[in-house]
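One chain is shown next in structure tokens, namely the form predicted on its own.
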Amino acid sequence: MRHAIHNPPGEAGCSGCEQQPRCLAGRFDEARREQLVSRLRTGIRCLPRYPLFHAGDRFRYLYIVQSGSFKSWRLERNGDQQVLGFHLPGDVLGIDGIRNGTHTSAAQALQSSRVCALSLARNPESLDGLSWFNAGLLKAMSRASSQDQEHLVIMGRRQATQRLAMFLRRLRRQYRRLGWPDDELTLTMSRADLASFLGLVLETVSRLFSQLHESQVLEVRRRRVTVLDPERLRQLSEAEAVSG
């Protein structure tokens, strides 16, 4: 993996990692993790914009976000990027490559980040007897599917304000899961990436942030967003459901 600094398989391991309770490999006890150690590279450092994989690449690894953040995306026929998701510590990337052995999307770091890479492409038959691992992988796939469904729900809303409010509330839930303060958000993605994810144009997203700042729902300082009125944010996210 070029443009990343990584440890040999098994070096460092999972001990001491603060994401262990939320991580795919970290959910297993020490004895079971030992069975994965030859396949696991931990603490891989990724520079901003570092690509983990591209659409069309051969599937080699599952990537578990240890720190930082990533985006996943695909290219549309007109050459535009369609952002599919934003990923925080504990999330698993690369699941799209399992079915056919080829990635259908791309993923790259949004900031200086770390991942752990679990190789499933080498001798995959050796995992056949590890039913406990397959169960953990199924949970990770289920979570990824739930995130995809949430994205579809957001995209299905007609009001632009509601889409942004739903995204910010979802991000707050992710922060709570990580044990982070959920009233101070850092938007590591660009406004253009966020607009793509929400199915809006860049100017609309910028205008919405300005409006929410002026109405004191949020305090927006570039990439730092403070939620001043969480109840009003909830009302905005549910406005269409209430009126409908």
Second form
There are 2 protein chains.
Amino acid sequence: MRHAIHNPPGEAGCSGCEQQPRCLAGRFDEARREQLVSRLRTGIRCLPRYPLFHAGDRFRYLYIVQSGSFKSWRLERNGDQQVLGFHLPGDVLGIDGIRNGTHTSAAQALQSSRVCALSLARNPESLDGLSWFNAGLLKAMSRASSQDQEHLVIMGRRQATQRLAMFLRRLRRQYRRLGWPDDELTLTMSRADLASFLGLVLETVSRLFSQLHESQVLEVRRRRVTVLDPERLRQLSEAEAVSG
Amino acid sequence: MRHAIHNPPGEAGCSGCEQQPRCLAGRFDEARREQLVSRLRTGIRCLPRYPLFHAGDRFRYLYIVQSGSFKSWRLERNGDQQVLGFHLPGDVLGIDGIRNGTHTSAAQALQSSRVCALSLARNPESLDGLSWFNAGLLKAMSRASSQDQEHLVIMGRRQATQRLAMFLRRLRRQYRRLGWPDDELTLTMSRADLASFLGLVLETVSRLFSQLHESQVLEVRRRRVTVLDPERLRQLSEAEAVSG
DNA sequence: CGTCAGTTTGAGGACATTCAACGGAAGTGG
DNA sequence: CCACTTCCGTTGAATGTCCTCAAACTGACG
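Given the form predicted on its own above, produce the structure of the same protein in the form predicted together with the DNA.
Let's see the whole complex now, leading with the same chain.
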């Protein structure tokens, strides 16, 4: 089995985690984190393509991305999958499972990654005294909702170039939020995944990259993208209409 | 001013509300609802086009739809709006405002409607002892997330017919959930709103309705749609590809 | 070095958009 | 109550964009 999951020694904890300032649990002081220790498993390592959960799985944990990246998707009857999102450190995965206790989407690692798993108890009363935590959860879910909204706005745009430009600008924003340089983007997803995310076919996405490379907006070497002309990228993402 | 908001006498409460079994707050017994009474304003009447909130507004309340219907949308720089969702009784509106305390989307009534407003306190500690309520909130937000995912799947489909068919089947499911007849659908949104929701232009949506009417799948009289052939509608929504 | 998955590029065609005009319903004011 | 305006929805013709099918290329890995 190529894709395995390993649990690090228990002491790994949150002390060394780079995502602490952004983390749902890390936001809070050490004492408070102690309250969660029995529900929290930190530093779970995932190899590329390792699945956190499948559609239909019973809901067990919420996952917080510590490092690396993930994709989430839904499988249709047709057989083809719709990519719902790409997830970077600080993001929460598995929210859709809370409702019925069953996941409606699937998620897997796009590269070597680490996550924390957080078990939500069945009986709500056990959360008494942890309302600070619940409030954090609410905010994390609200953020996930906003991200879905941004995705919907991208899918709503007709022009393919506009969609890709919007995606790249959004990715830059996420990089900045993480304190990473935002001119050198590393796409951890395949062209097919990106195409599904954007509501296009992979050939179109490939052509768009070539086109933006040709016109000096980007430099594209496979999955390594350098943003050369951010201003032009902005224009492309905001284009009024075709005639604009 | 044509669009006004009226507060009914305080005693209106939840006792007569049809949505009780589905309501975030109504799920719980009377005693528990008492705990929320200071945060809950029930039975707020909204005339058509009445806005619950605009993008940029400070977050004050979560809204629970009691009767009628709403749309939510984002306004782009371009000036045009992307419809994010249509909301029926039992749905929660305003989730996106929790994150920063500012709404990123807007919502307004599509017809004469009623909502309940629920104020989330600034300090999380005040939620201690209300964890049962918080758990309900989590589920409601999880449901909203699932609905966004369904919307994303619709937008990902290339064929316009497929999108509309998926939308109609989804609407039927929602009608059934509410205990309404699911063969007579009343679209409370305009063709333009529906087109934006589906990622199409309104002319295309209009043509699709005519087409489905012509082929005896639907009977369409403006916003009144009768489903004549549910099986054919299913086939259209699941079509493999163009060649299928 | 050979295989294979992922990506790029090309040619042709289908389908949704664009632009334009018309019809009908609802709402307004006399 | 009727004429008027306005909004919404429908239909038509032509254009253009993205999809489909196909083949070649690249890099990774055994």
